[in-house]
Structure formats: structure tokens, C-alpha cells
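First, one chain by itself in C-alpha cells, the form predicted alone.
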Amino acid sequence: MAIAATISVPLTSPIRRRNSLTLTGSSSSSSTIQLSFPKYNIAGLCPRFRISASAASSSMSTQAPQKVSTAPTSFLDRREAGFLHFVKYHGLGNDFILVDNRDSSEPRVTPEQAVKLCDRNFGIGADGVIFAMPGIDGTDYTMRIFNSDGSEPEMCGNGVRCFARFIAELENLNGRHSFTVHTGAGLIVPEILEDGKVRVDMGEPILKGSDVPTKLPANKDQSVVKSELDVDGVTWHVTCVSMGNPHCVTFGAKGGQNLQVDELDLAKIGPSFEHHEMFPARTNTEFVQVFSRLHLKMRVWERGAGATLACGTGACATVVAAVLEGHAERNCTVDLPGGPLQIEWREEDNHIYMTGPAEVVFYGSVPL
């Protein structure tokens, strides 16, 4: 069952009042339909929204049976001038908006734009803003990504599977599909596996400290393994490692113990790591902690994002960091605060294979 509606927000400083939802139909029925979304509070949303959910990832209840049905794909029709159609997914809890930009290679949205939309109080809320465009140099598509604070990373992991799952709503694939996409970190090639999760060939790591980048100077075979890193008057052992996107990974400080990654007040430490004068390019970090050679846990801070429940590139960075400092093997899950994702760092090819599952929120339109 779907329920189908429309999401309206102001991009302009909202005014406080009673907040509301409006949910119109085609049946008769006057029925109240209640929706349940046990990962999203919706109780903040501007009192403009009206919002379409999709019963694959929501839960909902009607007092009486009542048909209310839509298409996705007429959904994504829809061109009204001045006004943004789009598709939430999230992978892990890590939440974007998804826009069909592929009539055009300019975002549909400025960054400031991105900003209000990815606002949890007052606007849409989300963690990123991903646009669906058309292909360069023969990929099939392009990826492009606007952060929550409006800046745009080279790359993003699961919004890349986001962005699979979206394709494939967009062309009505159905089954196993796999495609080419442009980015930022360059090529990336997600594939949609027949239990609808999205396996990504990410490429190979960077691992040249200069092209991470970061100034902490090389250690190993011009790579920056197991270094000291003063942050804030602590001493960290770090690995640095870019995923076309640059990430500082570490397993504790020095002198520390197994690292407990949900005592950590990443509020307080996060930007520190993200601004150090080390990293030029600002960077994502990643604190880990060891469960055994198969199993790491990992919480993020994100470059332009903050704390966020999951971080696909992150998890990649993990592991091959892991394997540099002897702490596990090729194959790995790595636990997120939204779940978990298996990351394979294979040793024939030296590319890395992310797997995971990236889930439809709802689908809405706002006014630009």
C-alpha cells in the first residue's frame, strides 16, 4: 500500500504556528490515515508539508480500508513550474534528497538552497542533496552532492547506492542492474543485487599522503600509517586514506586502550580532526573500534555533515586503514549507528566493494 500526497515547504524564514498534516486521496473513505515513520520525527516539519510515504520503509495504520494509491514514476513526471519534485532514500539512516536533474548539467538548486531544504527544523531535512545528471565521457550518469552546510564533497558512499536505487526507479529497472556514474572521485560502478541491497565498486584507495591530502609526513611507502596526530592536546595514532574523498582514520590514542566509540563526544572533538591545520582539504574521520579481524565498529564525523549515522566512503577508509595497521583481514563488516555494511578490499584488483541497503523515505515536491 502507498500513500500519496504532496510535500510543500517554503524556502523563505518560516513562521511559527501549529503544524499540520494534509494527506489527500482518490478514495471516498473519510477514513484518518495515520503514518508511522519509526526512523524520522516528522513532528517538526514546517506546518506547509504535505508528505507521500512509501509502505516500503514506513509503517502505517487506517482506522477503516481505504485505497489510496500513485505511481512513482508519474510522481516523478510532474515538471509544475517553480516547483522541486523529489525522492528522500536513505542508506544507514544516512538520509539525502534525491532530485532527477538529467535534463540538465546544472543543479536544479543552488547551495544555499541545500541548505534551507536539508534543514531538520524548517525545512525537509536530510544530510545531503544529490542530483541524478547526465553522463560525461561515456558514463551513463553523473553524481553530483551538496552537504547539509552547502559545501559539495568529490563523493558520497551511501548516497551513491541512494542514487542506484533512484536510477532504477527513474528507468523502471527491475532485477539485477549495474551502471556507470560519474563523480567527483571519478568513476564509480554501483550494481542493484537481487535482494534490492546496491554492491559498489568504489575503485582504489589513495593512499599518497599528498594526494589525500594531508601534511603529516609519510611514513610508509609515501603513505601516512599509524601516525601521531595532536588534536586539542591528545595524541592520536591516525591512518590517512582518500576515497576520492579525504579520511583520517584512527584506533585510539596513543598510550589508549581499545578504543569505546560510543563514549566518544564527537560534538566536541569532530570539528577539531575536520579543521586541523594537517588536513588542507578539511577532512572526514573516522574512530573505530576492534571487534576482531572481521568486525569493526565504526562512528563518523563528517566534513560538511557533522555526526551523521552512516558514512559508505568512511567504512571503505576503515578497512583499508584496518589492514594497513594489522587489525583485520580483506573482508569485513563494519558496524555504523545505522547498521551494518560489508566492505571487501579485494587484493587482485585493489578496488573496494561496498555492500549495503539504501531504502525509499518518501517522495515530495517543495517551491523554489
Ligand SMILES: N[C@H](CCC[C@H](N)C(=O)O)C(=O)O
Contents of the next structure:
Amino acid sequence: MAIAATISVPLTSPIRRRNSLTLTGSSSSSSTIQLSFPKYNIAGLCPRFRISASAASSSMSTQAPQKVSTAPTSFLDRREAGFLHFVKYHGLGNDFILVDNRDSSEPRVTPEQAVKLCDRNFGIGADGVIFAMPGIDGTDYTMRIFNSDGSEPEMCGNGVRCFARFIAELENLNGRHSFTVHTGAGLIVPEILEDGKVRVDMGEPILKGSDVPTKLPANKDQSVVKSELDVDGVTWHVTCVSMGNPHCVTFGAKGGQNLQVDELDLAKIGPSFEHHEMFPARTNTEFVQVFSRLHLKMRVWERGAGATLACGTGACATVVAAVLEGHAERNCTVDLPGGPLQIEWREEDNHIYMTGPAEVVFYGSVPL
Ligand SMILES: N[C@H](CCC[C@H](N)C(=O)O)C(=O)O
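Take the protein just shown as the form predicted alone and give its structure as the form predicted together with the ligand.
Next comes the full complex, this chain leading.
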């Protein structure tokens, strides 16, 4: 029975870094799977025990615990050829496969492979694959991302929070909690906070319609605010904002009252927005309900990923649109299906700051 993957699940322990349980297997008629707890001298705490399985009997049995080896091997240091070692992270349920690509500026995974890896039935399952790469033009790192459809967006807000936590696992930051990241949206600066959340300077929003890009008619200041967009016979009011990637934000249809976002069938209307002719690079679309001037609720249909549980760049675009349309203040809580993000569009520097969590789900390896 061939074990196609290796998984390691983080364990809670006083030691924070790289403690995990590793389940490894081999392809043979009968496989011996070793559960090992690498890296720490935890003999006696977590005894190694064997599970043996055989294709014929397809039964699993466990044997008595043995003294654990204390050889320091960390999952993140593994480099076996023919395997992709990754860490699965999520930011409010917007989940990503993170790949240590610091030794090359070429992604270790092709867009076609990313589609397979992101498949939630035949692959690992994720909204995208994110690569940690060498910096460019003096930045500490570069982040690239493939969506689950294989397209490459300029930026990913939840992804960059996961990226920051990944880097902190991979490297000793020598007490630094912040570093610079080159992205398709330009310079992004994440900062890891005491509570483990990540605060990201997402840069300035792009409001010039032709730079979003959108073909919708622009106002005198070149922005597209509360414009009319016909989607499948319904006229929506939309405000278009780029965070490096395009966003179409709506607070409802023309003549409609406060949008009840939970009543929307995103799978039905999302693709019509995403592929609308007014968006030559496609678009992410945010549907927003206003609770107060400090509290918004948003659901998103993402370009290249569909309905996700959260969208960081989308939450930033949402607050910008809400301020421009007069619905909200510049510092808001945005509730997403996966949880809340704190977004501030700071007047002093015109930058947008996003604060939210990023968490490890598991460590894994797959044959490539
Ligand atoms: N699907 C998006 C990229 C990921 C954005 C989202 N996951 C975020 O957190 O910002 C796009 O094609 O622009």
C-alpha cells in the first residue's frame, strides 16, 4: 500500500517552534508507518510507536512504544528529491500551501501542479499556493502566489499574513518582527504582533479606474465610485478599487435596501461579476452589509478561487469603498465568514493597515 503523503500535525507544547508529529510511509506491499516526534529530546514524553499496515489484510495494528530517537530532524529542513515539502496555513479559513522557495526565483510548482495541489478531493486542498522567494531590489523576501485555478494574482492579504508566520518559522529573525516583501502589488511590510496576529502595511489603494482595471466610466477624479454595473439583468452600484489586484465592491443593487449578504447565491452571481466584460483582468467581488460606521460584513467571490471564507485585499478594498460612498469611518472591523479583520485606511499616509490571524494547519510532503 503506497502512502502518498506525509503529514505532520503541530502539537501544543511549551516549545513553540517546529514541534510536530510526523506520519511517514513508504510504497511497498506492506507499509510500516513510523510516528516520530522530531527535533526535541522528548523521549518518554511522546514514545515512538509503530503502525504496520498491509494491503492484503488492510488492517492496522500498533506495537509497543519504543524509546524515541532524539536525532534532531526538523520537518522544515527536509529536502528529499521528488517530494514537495509544504506547510498548510490559513488566514480566517482562506487557506494556502506555503512553499519554501528561498533558494530560487523560479516557483518550485507550476500553475498546472498548483491546480492539482489545491484540489480539495484529489490534492491537498487550498485556495492557493504561496512561494517564499529571495528578495528583489533590496527587499528581504519576495512573495508569489498561484490561485487555485492556476492564475497568478498580484497580491494576497490573508496570504501575506501566513507568509509572515511561515518566514518566522523558517528563519531566526534575530528578534525582528517585521520585514519587507516584494509582491506584484509592490512593497508590503508585515509585522508579527505579540499575540501572534499579523499587522500588514498593504500600501495605498489604487482608485484610478483604468488602473484597477475597469472599463466602467470614471468620475472627474478618474475614480469609479457607486457606478452602475448590469449583471444578468440586475443593475448594481459598484465601487472599483485595486490593492494591486482588482476589486469590485457593492453595497447592493440600484434601488435596493441594506444588502443582506447571507441571502446571496454567490455561486450563481459571482462568476458573472468575475468574468464581466467591464473587468479586462477579471475581478474579485465583495458584497457588503453595513452594520454601523465602524462595523461591516462582507462575503467575497474571488477571482481565480471562487467563494472563499475571507479575502484580505478584499477587506481593504471594502473599507476604501465604504469611506468613498460615505457608509463608514476609516478604521473598521470587517466581518468575513471566516472571522473578523481590522482595517484602517490611514489619512496621514494614505496607506491601508490590515490586522488579523494566520495559523498553521499541518506540515506535509507530496510526491511531485
Ligand atoms: N484571488 C485573488 C488573490 C487572493 C486574494 C485574497 N485571498 C486575499 O486574501 O487578498 C486575486 O486573484 O486577486
